[in-house]
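We begin with a single chain expressed as structure tokens, specifically the form predicted alone.
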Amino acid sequence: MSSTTTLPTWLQARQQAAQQRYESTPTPKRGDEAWRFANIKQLNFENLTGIPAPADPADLISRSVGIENPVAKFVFLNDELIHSKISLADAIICLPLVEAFEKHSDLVEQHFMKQETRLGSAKYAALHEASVRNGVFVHVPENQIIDGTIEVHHWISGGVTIFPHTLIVTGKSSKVRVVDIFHSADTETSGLAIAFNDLCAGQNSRLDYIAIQALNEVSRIISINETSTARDARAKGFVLNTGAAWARNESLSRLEGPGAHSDMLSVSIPAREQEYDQRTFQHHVSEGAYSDLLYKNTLYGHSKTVFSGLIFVDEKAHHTDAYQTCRNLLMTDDCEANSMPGLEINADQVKCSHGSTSAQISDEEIFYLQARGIDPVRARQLIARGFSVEVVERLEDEAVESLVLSYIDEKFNGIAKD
């Protein structure tokens, strides 16, 4: 926060409690189930200088390119707002979080970090809560439909830690789509992001959230998602990982009403020595709800992925319909993919399935494309791209799909040049 910002009393109390919780919570260790297969060494943040590197805000604003004509656009540099443009109806609240704390304190308090962080990073969620400075707050009232996309850019400059927070709340029969994009100002300086997003989908509403993680390959990120979906609402969360040396994604989706629908989607393309660690929890609280998870990882070099997911069905959540799929495409002999899908069912008359596959591209697929004049390197790239496209198409918005594919293509082109 700026020195002139006065935090609401409730937030001051919560930040003090969160700091105590952070200090008293042990650092994860190798034997913890929630960190199985994880590289615990990545939790050593001592090499961060805490000194921002010089950055030209005007240059970063010009580089913050995304969707053409978003309905709102925010650009942050080390959690400080450097640009905003908003063209939304007056009834819709779309503000930097620091302003929302001041102008809509009671509304923010109702929804801010209400769920328990239970996938392993409770210590870092507490650090985020104690340290959060800025982000975006979006509140879409009942019967308000936003046809376009809200776009948010988060830049890290220098060896600092940022704590971006995205809080989105939809009222009954409303609709919104938000895209968060994470960048590094340069390719050489390491940084850390401990990001958090709260998604609260009200009755019969639609909430789409897309996160594009494209940090430089010496930075790290812990990203925690907590989604609640009410009766007949639909929440869709998508994560793209192409950057960072190490990324930890934790996504919890809580289905709280009959007819609630949750889509959990991800595409990750690690290369060289990159590591992506993904933990998910599909929590069916109410009967008659639907969730579908599809994660796809394409691994190159000596890269590594970890996926651990659980579908949990409460005792009274009858007629649950839940699916969980993780697929790994191994592009080299030296990459490593670890998958641990799981089910825990405590109700009757449910349809639940989970599974994971890991495979390499077959010689027959390469031969088929070579027979049509495509060289082997290009053939492998086309197959890998097509493997990811199935997930991207489920975003159901042409502009957002094109944006996501531009980052995917940039990553594949970079790999081809290695």
Contents of the next structure:
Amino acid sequence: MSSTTTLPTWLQARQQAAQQRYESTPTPKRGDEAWRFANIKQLNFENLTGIPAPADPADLISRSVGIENPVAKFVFLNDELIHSKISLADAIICLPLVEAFEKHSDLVEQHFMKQETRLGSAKYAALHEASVRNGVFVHVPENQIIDGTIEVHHWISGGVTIFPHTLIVTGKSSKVRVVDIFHSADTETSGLAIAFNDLCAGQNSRLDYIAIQALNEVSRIISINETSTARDARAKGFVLNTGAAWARNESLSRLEGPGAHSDMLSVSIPAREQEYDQRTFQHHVSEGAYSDLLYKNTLYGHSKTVFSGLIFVDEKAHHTDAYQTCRNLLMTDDCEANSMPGLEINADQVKCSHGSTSAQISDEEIFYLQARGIDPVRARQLIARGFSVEVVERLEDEAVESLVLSYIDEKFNGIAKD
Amino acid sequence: MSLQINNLHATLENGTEILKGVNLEIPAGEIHAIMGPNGSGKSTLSKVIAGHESYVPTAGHVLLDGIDISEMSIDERSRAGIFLAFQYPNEVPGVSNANFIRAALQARLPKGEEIDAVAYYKSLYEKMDLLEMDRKFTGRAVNEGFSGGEKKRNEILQMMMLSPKYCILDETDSGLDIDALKIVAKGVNAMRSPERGMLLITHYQRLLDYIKPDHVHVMAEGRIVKSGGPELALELEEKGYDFLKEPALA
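Show the form predicted in complex with the partner chain, please, because up to now only the form predicted alone has appeared in this conversation.
Now the complete complex, all chains and molecules, led by this one.
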């Protein structure tokens, strides 16, 4: 934490406890259920130099391209704020986390990292809690509708670890959309991000969160999402993975009131030797709630994905609607997609389904596009892009969809040049 | 100027011979129809002309305006001027119709040249209006959730946009109600031109009430067994394929 800021007492105490928890929690090992099929070697962080590389903030700010006219924009370099521009109503709190700790300590305390990290990375969540230096705090009061998008860029420069934290709280009948984008300042240096996003969707509110992970291909990221959705609230979480050597995403959505609705969406396009490891948990605590998960992976080269998802319906969560789908498109014979969908139902009258598929593009599909004059390489690319577009369209915001697609197209263009 | 098929033989990958020496010439400006019972090789012929890789051409040639296209890939044949309207058009999820047709047109341009978007949409909308297609079809994924009739109309739309030299329509009438058939026929007739040849593959004479062919051929057992004028279609309709008295057809 910045030395000029005095941290609230509660946070100091929690950071100390978290540090102890980090140290006493064993490192995940082969054979741990939560790390099945995972590449445990990626949890060895010894190759990080710990030395930040000098970077020109002006250059990074100019490279922080996102949507046109975001309602707020933040750019962080190694967790230090280097740029911010906010045009929001006064009632809305939208601040760098370090400032929010100071100005809105009680409000932050009410919501900051409230859920137990249960999908395998408890140790790294503890490290995050102990080390968090910055990020963004958004609090939207009752009935405030933000039509635009809040955009946050996180840059890693050098062989360091960043701990970006995004905490979003929506009051009753409010609405907000936040995009986090993770970048590396250069293409050669291995960095690490241990990122956390806390999403608390209040009653009848609408909360959209989009994470775009476009780190360089020698960096790693552990990204933990925890969402709570109150009565009649609608939360939408979307993750795009195009970058990093290895990414681990853990996403937990708790449906806490009747009529709560949670969309959990992801698009991953690993190529070469990239590995993406995703674990999800749809926790139906309340009766009459709805969750829908759609994860799509398009695998190139020798890449690898792991998807492990669980729908868990508590005893009293009657009339639950819960769906979970993971689809893998295998673009080469050497890629590897592992899927472990799961379901545990302890209530009555529920509608649940889960499934995963892995397939290659069929010759007949290619034939159709070729018969229109499109060469087979481009045909495969169009089909693969379309496969991802089906998820992106569920964002239901043209500007953000275009932004996400620009990262997807950049990835496909890179693959085409290989 | 013609699409010429000379002694074309083709087998399945397992060696079963489907085309057993097809000879056919479709001059530019003419519409030919091929009729024939199920399993006679009509659809296979259309796919082999388009270059489908599940069939192995074992003898013969396909000449497009005198140029042998037998060694060309599927997409090269398309760009050279062959268009196949599919009997069962594929769905392409996540790719909008407008982007799909645009990609097909783009593939015909020299590298570095871009489609003029304004002119493109103008042309697209004109053709959609003719085919009585709602504008919403531009944004919908190719053929996804389309009815049978909508898919066929979409094939004709693509054909009109790509403006090929030779069009092969594989059972475009199947699954169409009479109103949809009329609209599809309107599109095909609008494409009639002295510079363009067309081959209609169909089971039924009905299509030929709306698209008048210059010549009708009957295919059986992997060969063209009879050729004639439009009256041949009526004769087939009346008497059935048995009248050809080919023992193999019994």
